[in-house]
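Shown next as structure tokens: one chain only, the form predicted alone.
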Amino acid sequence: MSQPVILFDPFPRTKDLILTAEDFARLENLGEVVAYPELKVPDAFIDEHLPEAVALIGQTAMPKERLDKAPKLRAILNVEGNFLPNVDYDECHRRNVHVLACAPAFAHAVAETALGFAIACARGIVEGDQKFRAGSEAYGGSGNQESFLLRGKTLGLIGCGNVGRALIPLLKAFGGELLVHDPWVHPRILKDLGLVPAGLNELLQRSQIVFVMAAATTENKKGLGAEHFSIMKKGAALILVGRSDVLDFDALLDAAQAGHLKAAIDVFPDEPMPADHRVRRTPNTILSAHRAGGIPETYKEIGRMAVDDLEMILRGLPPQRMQKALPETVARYRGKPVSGPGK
């Protein structure tokens, strides 16, 4: 009896990036791993092996025409992170093909970075370093006129998905009220997590630090604009670690330029950003080149999660580690592909 075929097309990731030797050995124990010798897999190679494939590891385009060629397919395991619009999700649901994404693998790394950004904004750590190197440092209390503690402060989370739920335990240690705005999560769930459901304006007005972690959807494009930033407390901080599409990026820079807000930004409208873009000259900002989640441990967790879930699926059990494409929401995501293995 021939082994099940596992079609391996992880671009923009690579095998060595996401799979340890141990996890790749586990994958090979599940079936014949069919991979192209180069990073970019030709369409003809995919089409050749689809008829025998029980699983596809990658974010390969899978319209209905391709699904028709894959009668044995049971799972598509996306190791890039976003639910891209190149899969016929309705048809996958109709055929009981699991479509999974690796977004949860990034959650803890992004949450830790978000906390680091918050502390850096609250205590002026980056600005203090820059002034010291320039020879204009101010010692002791004179260098802390705009600093504040996180302890006891009201903090706001816009979005309570993978990253939000990883961040919550870190923020609870500061003992303040945690406000959350997420239309996709029932208020009772938030209350059970010890959080306070809040309208968007209430959250913005009351929070000393606002963490923006919402996924980009059809409903929230540029949902945060100048009018929202203007109602935030003067000197409050906005931490952007979700998707830049959820806000008016220029309006955020305007608020930082005016000294109304501090901002820590890990995601941008274009990546890489143009060398002459104003963001590079905007004061009251901390800039990070989409580095929050992409660390070696995270990438290996992607491969581990994919193999774990494929083990369950091939045993006739539901996947438990990756994020499932739900029919009610997957069509509303506006994910964009990343550009390379290190993103």
The other form holds:
Number of protein chains: 4
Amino acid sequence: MSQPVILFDPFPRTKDLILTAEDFARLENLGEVVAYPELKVPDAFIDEHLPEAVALIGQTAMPKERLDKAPKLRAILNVEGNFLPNVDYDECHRRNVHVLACAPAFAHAVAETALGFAIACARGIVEGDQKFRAGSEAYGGSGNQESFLLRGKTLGLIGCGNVGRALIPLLKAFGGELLVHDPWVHPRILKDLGLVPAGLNELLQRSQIVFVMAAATTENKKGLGAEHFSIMKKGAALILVGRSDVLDFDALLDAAQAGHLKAAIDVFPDEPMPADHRVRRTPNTILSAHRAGGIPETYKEIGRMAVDDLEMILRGLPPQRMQKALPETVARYRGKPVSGPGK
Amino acid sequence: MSQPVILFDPFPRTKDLILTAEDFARLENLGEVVAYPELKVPDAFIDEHLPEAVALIGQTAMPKERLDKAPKLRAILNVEGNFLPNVDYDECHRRNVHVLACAPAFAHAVAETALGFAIACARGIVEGDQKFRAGSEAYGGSGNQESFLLRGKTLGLIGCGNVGRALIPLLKAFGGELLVHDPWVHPRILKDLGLVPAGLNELLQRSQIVFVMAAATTENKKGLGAEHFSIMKKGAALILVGRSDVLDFDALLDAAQAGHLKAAIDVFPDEPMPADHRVRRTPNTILSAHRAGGIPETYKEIGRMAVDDLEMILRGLPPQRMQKALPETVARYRGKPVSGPGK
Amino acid sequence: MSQPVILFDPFPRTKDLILTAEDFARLENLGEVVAYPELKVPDAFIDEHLPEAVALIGQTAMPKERLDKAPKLRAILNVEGNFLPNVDYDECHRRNVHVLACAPAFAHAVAETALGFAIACARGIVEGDQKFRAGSEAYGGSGNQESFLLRGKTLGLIGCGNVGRALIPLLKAFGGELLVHDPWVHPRILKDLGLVPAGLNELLQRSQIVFVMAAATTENKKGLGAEHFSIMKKGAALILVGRSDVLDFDALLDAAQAGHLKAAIDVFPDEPMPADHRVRRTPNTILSAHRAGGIPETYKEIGRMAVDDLEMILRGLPPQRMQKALPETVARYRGKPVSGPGK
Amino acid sequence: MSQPVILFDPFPRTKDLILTAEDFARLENLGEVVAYPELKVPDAFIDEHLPEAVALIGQTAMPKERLDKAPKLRAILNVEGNFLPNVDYDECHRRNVHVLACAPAFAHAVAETALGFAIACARGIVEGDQKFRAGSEAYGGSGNQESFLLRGKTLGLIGCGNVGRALIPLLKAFGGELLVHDPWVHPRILKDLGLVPAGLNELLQRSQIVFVMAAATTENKKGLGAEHFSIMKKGAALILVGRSDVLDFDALLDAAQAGHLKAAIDVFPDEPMPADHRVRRTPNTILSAHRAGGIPETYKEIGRMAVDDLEMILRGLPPQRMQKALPETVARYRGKPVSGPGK
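Given the form predicted alone above, produce the structure of the same protein in the form predicted in complex with a further copy of the same chain.
What follows is the entire complex, opening with the chain shown before.
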């Protein structure tokens, strides 16, 4: 009997980016890995191999016509991270073809950056270094008038998905109340996690640090604007590590410029940002070029997750590590795909 | 009957720096607070009030002759932070006069900074911001080649006193093994805290991040030098938040300059550092002007701790919050006092 | 427009058992709750209301013919706990009708009992009480020769589903290694939870206490027998809180009778057990009449979970609290339904 | 130069009870261990060896006259557990002779028993076993009308010393509020531990389970009586694992007899209790013959602690594991010594 075929189209990732030698060996142990020798895989190559494919690793377009050609298909494992509209998710659901995305692979990296940003805002770490190098440092308490502890403070999370759940244990160690706003999560789930469900305004008013980690959806575009920033405490920090679409970027810069907020920003309306954009000169900000998630360990985790879940699926068990496309929500995501390997 | 006298000589701190109105009211509730109207208290003023004093809040010189004049004295509460050689600690012990220092008040602030430094080193947060402002940022994975997660990593703590114990719960949230080297702490204490006691070399070789938090003592001056840094992993980070005396500062800069280590440095051989010192130009470092501990909340905690412990002592109970001068170790500390309020 | 119909057939539960007044009000807020005045609902009543039903709360038979009559149906919420073969799960999946079971409502109650059993075994609490009442108690250490601490011990979990995940945080507080054997869970998931994946034999050999919490499936019937008990440490404890089918009950009693193991048993091959069954006289056992899960708070949690998930589903979001019937595993469960309310 | 002498008088313990071979070897490594061949050591033997003794392991009488004969003495390590009035603690303090007791060795064992009692009370584990053996068991929910979860409940601790601090992490895993009443601990210490300081009445009124773990002192004799039990919630549980002197034992039995409380009792006004004492017939109680602390692992921990601390002391460092006799409190303890090895 022929081996099951695993069609491998990881664009925009590459095999070497996401798979260690060990994980690739595990993958080969699961079936015949069929890959095209170049990064961009021609449609014909995909079509040729669909009839025998049990799994497709990639963000490949999979409309119903293609699913019809793939009767053995059990799983589509997206190793880029976003659920794009190029897959017929309803048809996949009907056929019990799992469509999975690697977003959880980024969660710990983003969460650690978010915490690092939070402490850096609270303690002026970035600005303190700049001043020291410029010879204008102020020692001890005299350089710390605006510094504050995280310990015991009320902290707010907007969005409680992959990143939020990775961040929560890190924040719990500081002992304060954790307010969470996420309309997609039932309040009882949050309470069971030791969190306090909160309305958006209550969260903004009460939190010393607000972590904005919501995925971009059809529902939350520019959901945070000047009127929201204005009700935050003076000197509070906003940590933006999800998608910049969820807020009014200029209004955020205004709030930082005015000294009302500190802001750490990992995602931007355009990437790269124009060379002369005001953000580069805005005080009270920490700027990071969409670097919160994509570190070497993350990319290898993507491949590891995919192989782990494929192991389960081919054993007749449900996948457990990647994010499942759910019929209720998959069409509401509005993430932008990355444009190249390691982006 | 006259009220007990609490002699208040908080130099180099000030009353307003360390005591909230509420805590000062609590203090006044404990006895008559006797303070001199200026920061520098004359000897005669101290001597005048010693006969009725039950407590002395300050880093005032207290040789045996003065203790002899203070028969009612129960406690000396040092609100600066270091045990200086200007107190006859043995005589205090014999008389059961508690000598207490406020060092624990700084622990959470220093621990949070240490964690912020660690993540900033691991993720290039400071350098990333510099590049973004300069318009030379690299987006996504392309800017992250040297980035690493804390999660699951072996981390090392040199010194497990006040700061170490505040840092440990924060680090435990990352799930990796925590190696600790502290010759003053019994290994079984460390094991009971879920830590791994380690020799200095083992710790340096195995840890992805080394937190140097040892107090300066007669035993550890320049205890870390070039030979120690060389056995650390390439790309590992060293976080220096204790006293700079415990290491060879130039050798640390050499290791950072060579790209062998990343280093976050809060304490320096001279403060302020000379304007033209090489440290200001050394790459792979994060520089902080002794700002890890002395934030507004810390100073208020100093006063709160002192009042808390004085409440216990005057109720006939042992103090519980400040650090006790212990006969075995008090003479071995070599901390330098700060030179002014809020330093 | 007519309100959506929620068909309410909670047999063998009753409305008052599972729903507080507050939760019932929340349910009525979601749609028209249609219930039959007696516990046993006639088929005709079900059939009459299916055309308008958006949700069915119950363990009602739902073959394809009935699903065909229920075009608006979005969810079947089983408030008994087991996935019985009276539902066409594949057809439900195709139609995106969620089939949910209330098993998670029992998790905390069972986990707490399991821990209570474990400590009672480790410390002879049940036997100690018996002796004291009989006047034959031995004081202090003389009554404790076989007692042991949980702290720091290697503990084993067979099965890591709802109950296991509720038990893990309780066991982590004791600080020892937690071995887990669950062929349905990927080892990486276990490692991410801070657990050690283990083969069955390794787990049995190394654990001081073995918690048997596996659901009964087509794969594990009598999966534990005399040869397994014999490799456990002498004096170790086995805590049985899942289904008795997963082990050879007589062999377990033999091991307890021989003094090789201590055993706490909540589930039995027949319930009630015959009056003269040897289990009632077997030493080194703690006996509990299937009481681990079904406490008043659990029953109310069943109703709360169902309303919570129905709230989500009717808002167009996925359910989050009850256990989902998954196409891969739903047909493999072999739980027995309870026979009456509160059983 | 002669080796330092370690005078070994562990009565009522024995060497074999408290020291593993490994720990005894560590002890011998610290000095010449001088022991009398019988359990009861004659005064003359003690007096003979005091001049060279650096440490005394035992609960030996040490009035000032004997201390005067022991100029090299650095530590008295009490391996029984209570600070008896047969030592001149003030003189020891003046000489900086550490007087240490092994009470902390019992903490984890007592804490685990307390938790086991709490769950057993909450779930009727002991009574359930009795009924099952008698053939009168009620299955499932019908046997659980009075059962309750610990999860999320408010729990109260009276006394927050060694046992309390061992119990707290176990209780935190259940996620509810922890009220603590301990007049010897500053409220801020409790808050820093994540606990809620509470007055005695508030604690009794609000807690579902009350853990009585106070040491017997001059201040708390019969501090809990009928009026206190009456304000506890109906069906709440009281866990008594400290000393029975701290409450009115008969009033506690009355409250259990009346069905107002459940009680787990490890300590009694007389041990052994009279054969016909009503406690043996009181319902709603779990009885345990002072077995909470003295298990084999505890006894070995006593010896290990003593050797650990002696290692530190002979290295010129403060002891860290045993409980220090503090001048403020040592005279207030009223514990009764045990009367023989392993008691």
